[in-house]
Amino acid sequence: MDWQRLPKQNFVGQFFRRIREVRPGSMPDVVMIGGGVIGLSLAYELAGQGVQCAVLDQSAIGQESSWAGAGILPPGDSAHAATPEARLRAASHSLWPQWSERLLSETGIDNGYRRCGGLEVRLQGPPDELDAEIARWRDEGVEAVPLSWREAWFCEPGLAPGLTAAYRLPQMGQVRNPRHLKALIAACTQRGVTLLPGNPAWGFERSGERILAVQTTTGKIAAGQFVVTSGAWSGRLLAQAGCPVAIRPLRGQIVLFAAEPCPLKQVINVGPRYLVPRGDGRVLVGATEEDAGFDKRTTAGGIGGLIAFGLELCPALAAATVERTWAGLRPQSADGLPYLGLVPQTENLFVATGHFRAGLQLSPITAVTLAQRLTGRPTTVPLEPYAVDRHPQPLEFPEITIQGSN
């Protein structure tokens, strides 16, 4: 059978018609361990496909860093994009657009997206500090627009006077997690997606390189296929299948302002923290980098932190309230680049984890890949730079340069 003359939507049920013939029953083609932004994406990428899909969370689905994160979306330009970063971020930033409008069609939820344009600014330092940025956006075929404080603060006025270096980023974008997240929550389910809250997973029942099922608390769930999407917890799951990878958790603590009006218009980053206004006046102020385990607690030294680094950029943000703080735990690989494929000494278990701070961005990219992975076509971005074995020896996670009392 020659795959390229078929319509997609044929050779994907063909190809697993031919899976339930072997073993008939009513499982799902694939189960998504994991109920974040990229457990969900993928289940509705492959449910519009016609793949039956489940997906089960350890608790509530959509409710862990997917849902804590800021949606940040920066720019890329697939036509130049040279790094495998890059690559995907530039894919992702093409999809965008076309998933917002189609989820908001389906479920008539509006996720929030939008290209609100960002700054990239310095408190302090040499004028010519962020030129090497600059250069490797233009490299990359993305607009980038070198400012002087002057200009950077006729662009944003609620800007501290007399910054160092900026330049913009017309094409950055925007997305309001929670709202995203109902969004796909609900068009999973209008695709026919099972949806399997509470239900921790523990390890696999297989035979020889093939997964049988996956365990969990509540009982075996059989399937086709199945994908580790569990984010910071992947590596626990994981090496229940004897795949030792290096992901750990760092948290991620936020603060959300309520001002009206709103002091700020676009994006604003300071190096990994950043400000990102809302359309309603709210302004998150993010975000700590700190090992601590699978502790989601908030601190007063990280919300200290933040509020200190939010009234510094933008003293309008005094008069503004602190509506709600919180934190997230993001999946980091030693090498921040995501694990994407198939696990290593199995013949159905794929991975799809350690996106650290860029899950919701590379999200899109991620489900479009994935889907056409586990129904054998050639994925749109090759996949072996995120391979899980793609480390001869084990790295050593980088410095957290972003802790919680900064």
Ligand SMILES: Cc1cc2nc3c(=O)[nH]c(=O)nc-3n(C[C@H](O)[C@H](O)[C@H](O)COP(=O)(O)OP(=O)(O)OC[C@H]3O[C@@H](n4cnc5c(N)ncnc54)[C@H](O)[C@@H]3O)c2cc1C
The other form holds:
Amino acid sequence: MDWQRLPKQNFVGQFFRRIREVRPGSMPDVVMIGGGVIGLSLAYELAGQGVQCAVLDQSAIGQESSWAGAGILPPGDSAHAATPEARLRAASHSLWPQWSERLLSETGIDNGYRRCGGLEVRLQGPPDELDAEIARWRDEGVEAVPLSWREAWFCEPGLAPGLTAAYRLPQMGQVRNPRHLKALIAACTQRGVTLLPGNPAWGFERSGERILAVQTTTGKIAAGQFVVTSGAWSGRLLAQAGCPVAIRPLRGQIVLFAAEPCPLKQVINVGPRYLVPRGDGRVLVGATEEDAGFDKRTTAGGIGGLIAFGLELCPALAAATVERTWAGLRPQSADGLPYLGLVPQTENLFVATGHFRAGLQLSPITAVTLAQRLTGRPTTVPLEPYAVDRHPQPLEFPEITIQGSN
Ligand SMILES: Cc1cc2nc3c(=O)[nH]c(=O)nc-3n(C[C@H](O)[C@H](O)[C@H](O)COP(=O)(O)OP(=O)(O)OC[C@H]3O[C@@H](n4cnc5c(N)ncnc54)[C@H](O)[C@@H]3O)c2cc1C
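Given the form predicted alone above, produce the structure of the same protein in the form predicted in complex with the ligand.
Next comes the full complex, this chain leading.
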């Protein structure tokens, strides 16, 4: 059968009608376990194809890592992307404008998505320090413009003078996470997705390789298919299904400044740390990387280090007020790539987790490809590099580079 030529809506409808015939009643076709950006985006995509979805969460929907993130959306180009990371990033990059427009037209909520551009800069080091990075972007087909410090300063006069190296990525984007989540929740509700906050899942009821129900502290929920979208908590739940996936929570702290006028226009990156100006005078400064278990508190060292970093890079922030600080738990896999696909030794348990520092940027393509996989269609991006069993031996987690105290 030529899957590509089948009308999408019809095919998906038929696929789930067949499942409902053997599984009558009002149970959902698919349950997402975890209501962060990944679970919500997947439910939104599936529901748009007529699939009955439920999203359950152990606490409130959309309040964990996905809320806490900075919303930086780096560019990519599918025609040239050569690595598994670049292929997902590029495919997602092209989906962001249409997803944002669609969410706006369906819900009236503007998620703040915009192609604001970004600078990568260094305050010290040799002038050629960023040349290899610029070459990598260009190999990927992404526009990267080398800048002298004067040119960088002309682009962003709020930056400290005397940068030693800089380049610009005009296609860099950003989204305002809380607004995007609000839009997804509203759109899911409109598309008939059942949202079940306050439902911690702790295990599965199964018959051989078939998962019959997810067990939660408030009862069990039966469905045709299940997807673990539990972010940093996914390892615990997958272990219950006999699938030892190494995912750890990596804490990231953020400081939110309110500045009037806003001293920056673009995202400013210094390696893994950054300043993200929103359109309304707010500037996010992030982020730490800390192995602190499931502790989401901020620390004096973490917040102090970020404030010092922000002021060194953008002295004009000295006059800004510190509006808020917070921390979130990134779901880190040992190789930094997400896990996407079927859990081995099961026929209907899937996983979409481990997006680490890129869960916002990769959420549209994760939703699109997982929805294709769940409905038995070919995927836009081949999923083999993201398979749950891609490492024959467990990998070590990499060393943490940005501790909370610097
Ligand atoms: C400080 C910081 C900055 C970041 N900046 C960026 C950025 O600029 N760009 C970017 O793309 N990404 C960024 N990220 C990463 C991004 O936020 C994450 O990769 C993404 O949010 C992961 O989404 P998720 O849905 O998998 O996880 P989450 O948002 O954490 O959602 C998982 C959900 O599952 C629920 N859950 C867990 N266990 C269970 C259970 N047993 N039963 C029921 N529910 C359960 C949780 O309550 C939670 O709501 C950042 C993260 C942090 C912390």
